[in-house]
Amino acid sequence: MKLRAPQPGWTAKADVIVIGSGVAGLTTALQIRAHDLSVLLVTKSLIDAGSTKWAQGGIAAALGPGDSPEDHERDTLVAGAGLCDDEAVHVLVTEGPEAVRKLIARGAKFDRSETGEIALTREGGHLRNRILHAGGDATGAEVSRALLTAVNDDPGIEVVENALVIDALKNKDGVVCGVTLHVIGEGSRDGVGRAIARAVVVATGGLGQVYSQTTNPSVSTGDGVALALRAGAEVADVEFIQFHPTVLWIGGSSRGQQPLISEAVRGEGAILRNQKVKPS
């Protein structure tokens, strides 16, 4: 099923479309960059809009004495239950600090001990101290903006605001080569579009925005999976949606994006506790 939408009114090409801003769609265009090619990045609000600058707690990376990916992927599986892809938490604890690296030489300003070195501290699940903050709890937003510095300074990325991907493109093998897209309000390019490429990649985010409550943001509504379904692509693991373990209860009739508490409070050990108000 594709969605019903005027003829393209313009077209743009680039060896890779990244469909996203946050730290997977930045990073991503990113690496794409390193091997010398050009970029289309489109974002269906402002570039900064995403999830990333909300997360405060802080990165989990083997980076400290006496730590390993070992000691950290085996505290991973042990919180995960047995729900993790043993494969996925293997590459995320082994290409961890390096990735961590990558993003310090990007220019990320990490929290550090008052012997320079990175400010390691313990959040839930780790039996080490292995996280690392930025300004606190705002981890999020100093990753953020340091990537999407690099990303503004590299004329190999073109980025596209306020584009809703509408549907991809496919040649007449049946390999998508690009997507068609709506560029609304005050976008780069403006109207409906296509934009060609020799990949695609989509780095959407999440869902949350489909329960009446959450702490996702607003953005976070689910059109990159849909873009995939409608594409034919197989989609995995739809039924783990994100909540933020501690959130700021505002009210049984309160909607949207909700107040988040950050791991950080519990991490340094604070204890949550309800507190039943009488009225007056």
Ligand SMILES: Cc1cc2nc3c(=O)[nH]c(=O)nc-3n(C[C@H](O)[C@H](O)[C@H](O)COP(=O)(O)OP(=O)(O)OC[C@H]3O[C@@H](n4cnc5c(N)ncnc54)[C@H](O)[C@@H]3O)c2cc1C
Given for the second form:
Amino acid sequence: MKLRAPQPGWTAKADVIVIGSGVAGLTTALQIRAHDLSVLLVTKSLIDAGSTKWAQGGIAAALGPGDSPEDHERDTLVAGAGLCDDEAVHVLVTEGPEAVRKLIARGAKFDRSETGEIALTREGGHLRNRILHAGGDATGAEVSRALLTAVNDDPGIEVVENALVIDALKNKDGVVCGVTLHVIGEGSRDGVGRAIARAVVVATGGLGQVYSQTTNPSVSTGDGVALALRAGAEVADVEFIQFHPTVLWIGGSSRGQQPLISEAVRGEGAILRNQKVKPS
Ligand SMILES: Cc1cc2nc3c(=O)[nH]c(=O)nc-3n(C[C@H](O)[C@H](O)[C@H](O)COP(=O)(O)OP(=O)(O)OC[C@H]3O[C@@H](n4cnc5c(N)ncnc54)[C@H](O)[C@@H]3O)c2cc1C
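Swap state to the form predicted together with the ligand from the form predicted alone:
Below is the entire complex, every chain and molecule, led by the chain shown above.
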């Protein structure tokens, strides 16, 4: 016998539903608003709970003097050792500088040098200084803060927190026209509901939590990818999961999100050792 969810107790409508409130979901919501369409932004925990606020070291973009998207592309392809999606790399390096300028226009404050220029540092694989950062190693928290402020200031975006999206809904032609979701906790909506829209954007982040140890936060469980698969979407490259090489060892029995030792530490020249060094 199939276990069935209860009938939806409420219905919401918008032009576009965005699932997820990390940098991808928040940026998409703001971009959609630039076309004067209404947005329903749903997120399964608190609005700042994804990986975005945990990002530390910074953002790579060809912004420094003498740097270029071509140089950034070359470094990325070399570091990718033949595994890169060339088109994705091209988009990343050519659109990156403009995306950073947009973040600044939306209120993100990156660290500056004494002369007022954006301070750029270097990280693994880059032959130039092209990593911008905020608050030292609080880059993600600053990006998240700026985007959340912009989203909260926009009356055309309805945000529903604690809203776990369960499945996509399809119309009679088999086209996705919304989602079912379960709101657990206090908020503007409650219980099982449905949301209807012309388009649904899945911006649900990574899935590091399927492993017993990860640097990803508890919401990174991959259920967004799973619901897309159930709806018939093609997914690609799910085998690429980031495991940071520098994680603070807090004991072999520790499970779930582990503390990252910032990538900036390596970028600034720290050397990785695979053995304990006796104190002198
Ligand atoms: C510790 C750490 C350090 C990092 N450092 C850097 C760095 O220095 N530089 C860098 O470029 N990148 C870094 N990253 C990677 C970067 O943070 C991520 O690539 C980026 O934040 C992903 O953004 P996102 O919007 O795709 O996902 P997320 O920010 O994870 O957002 C996903 C959202 O989807 C929601 N969600 C998931 N499933 C559902 C569901 N079923 N229903 C409703 N909502 C759902 C989540 O609650 C969340 O709001 C780091 C990541 C970690 C974990």
